[in-house]
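The chain below stands alone and is given as structure tokens, in the form predicted on its own.
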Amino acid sequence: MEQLKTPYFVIDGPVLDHYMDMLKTSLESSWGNYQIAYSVKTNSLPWLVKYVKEKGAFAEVVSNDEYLLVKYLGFSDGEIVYNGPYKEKGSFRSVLLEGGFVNMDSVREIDWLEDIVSENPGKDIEVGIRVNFNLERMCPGETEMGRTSGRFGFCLENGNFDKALTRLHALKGVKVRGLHLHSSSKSRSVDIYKSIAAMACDIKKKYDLDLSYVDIGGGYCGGLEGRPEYPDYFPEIAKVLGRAFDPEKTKLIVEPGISLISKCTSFVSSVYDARDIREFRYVMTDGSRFNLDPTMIKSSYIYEVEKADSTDRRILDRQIVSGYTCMETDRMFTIEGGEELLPGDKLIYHNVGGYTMSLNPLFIQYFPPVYVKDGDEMKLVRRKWEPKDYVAGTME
């Protein structure tokens, strides 16, 4: 196979097809009534888009732009989730009119919605809306906000989740259909899902809901030993939906992103130079931890290293391998009492699909290339950008 110029994405095309089967015969045997919507926030590489839409996801969005996106590839207004803070009323009337999902995350959206009930006499509108609930009292320690409320939807516990669904029930023509109770975890376990579940089942008794759809959002793990995969969350998510729900009657959608494509997805990079400056050894990359961590929160990577011959090496007491920026915080891992890396050496990161593509910032290098790979066959899926990609659309 032709060696590739590092540094470059490489999605596994076969462990793509084996996740998305997972998920469609988890969800089938579990549920039956359901949709997929792929958070493209997560990875927005138009490639990947184009792929779950063959494979029958709708495209979950949070922003004017990424509803652009997805309309430049194919999806209609009827394939789109509609989600977050940050719509737009342009965006937001096009899916809600069309057929689509919309769930509602703020009072300024029931404003606008009241101004298209107001121009569309006569019409029925079928909206979600986005609760904002204590998870982390129904699992303690679990939650990505602790104690701290997450800042998403109307507020249960304060009331504004009753005013806004007054609103919307006194709006001539619109019916609320769905909840949407996506809430970030740490620990991504199936007693967080089994909760969420359990909450939906609470607020269609204490507010007699008539649902068409529950929306219990994505952060699912996927591909790590030793934690769930999706059959393990979609049986018992069922059986709690299940006390108050019938699949004949209400639609199950999930909003998978990290657990279908980081299992699939590796960054290869390469070792150009390395460096003695006192008692540190520096091992200089063309990758950098931007393009593995752009958030800066890792502390440790799966990763491999290809040597470039069967030279012997040193033992080493410490090697610090570092990116090619000019940020000394662009620094990957240590390694302690390992064998000395030379130019030449690849290091493969694994798992690295979710965000780290779309977080990926234009510094010093642009954007690298994305292969996607099937047996021996590597198949360009972006080009690495160039100057004219930078400066396109730029003022002249």
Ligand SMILES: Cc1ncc(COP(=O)(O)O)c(C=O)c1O
Second form
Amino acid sequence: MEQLKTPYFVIDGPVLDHYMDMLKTSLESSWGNYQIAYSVKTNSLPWLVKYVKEKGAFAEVVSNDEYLLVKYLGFSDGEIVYNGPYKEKGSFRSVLLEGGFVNMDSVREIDWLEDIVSENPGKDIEVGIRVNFNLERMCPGETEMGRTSGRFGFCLENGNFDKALTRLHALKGVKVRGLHLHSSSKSRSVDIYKSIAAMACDIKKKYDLDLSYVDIGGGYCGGLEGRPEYPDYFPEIAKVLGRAFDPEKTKLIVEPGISLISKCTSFVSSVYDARDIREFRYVMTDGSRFNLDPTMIKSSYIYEVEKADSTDRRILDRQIVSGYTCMETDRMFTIEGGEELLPGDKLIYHNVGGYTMSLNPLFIQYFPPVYVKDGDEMKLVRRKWEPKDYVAGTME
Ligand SMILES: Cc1ncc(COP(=O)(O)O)c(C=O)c1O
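With the form predicted on its own already on screen, would you show the form predicted together with the ligand?
Every chain and every other molecule in the complex is listed next, the one we just looked at coming first.
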């Protein structure tokens, strides 16, 4: 196969298809009335966004820019789930009036809705509402926010959710049609989703809501040895939801990101230099931590080494694998007691599809290319960015 210039991302097409099929099949058999809304922020590569559209997914967006991107890529307003605390009134209005899914996140959005109702007398408008609830109490130690609270949606415990519902119910023509319960967790366990589903049931009963959808959000695991996969989550979620909801009447919305695209995505980088400084060996690579871990939270990487030749190498006590930037923090990991890495060797990182490509910096080196692989064929779906891409949109 032709040697491609590193660094680059590569998406394995058949593996992506496999995860998409697994997602659809397990939803189909668990809760036939479902809608996938792909989490655009997780990886907004245009090829991928179009791929999920072709597979029947809607787009889950959390900003006006993401809204404009998915519109540009061919989604109608009715195929958009609009979430998050940073909406804009214009796109909020369009998605609401054109039959998309808007999950209200704040009081300022209720104010906007009041304006939209008065501008559109006689129009029926359906909205969803994001619930902020104490998931940590239900699944101790498993949530990302731990004992502090999440920042999104209306708080159930302090009465703000009640107040929001009261305001929404008072608006003529407005119907609360959905609940949004996405919660980020560290564990991504099946129990997290059973608790989210149980909360949806409790809220429906407590407030006597007639809901056409329950959106349980994203945050699932996928492609990790010994961790849950889609067929572990959805039958359990369906069992719990079935206590209060009927699939004939209520759609299950899911917003996968990482679980769909992590496993199929790798990042290929090369060693270009190895240097000794005091007792430390630094292996310099043309991939950066900013390509792989832009939020600087990773403690380990799934990677393999492809040596440039088959010579035996000496074993080194410690090699610090680093990136190409001038930041001292741009170090990925340390190899203890491994074969010496030399220029021309490749380091290939796996499971890197989520929160990488769309969070990559334009710092020192522009966006790397992205290929989609199918067998021996490598299709270029984003070329390497060049200065002309960087200056596009700037003024003389
Ligand atoms: C509202 C919402 N939906 C979906 C997702 C996607 O999560 P993931 O990429 O972990 O599946 C997120 C991520 O935080 C989110 O905030």
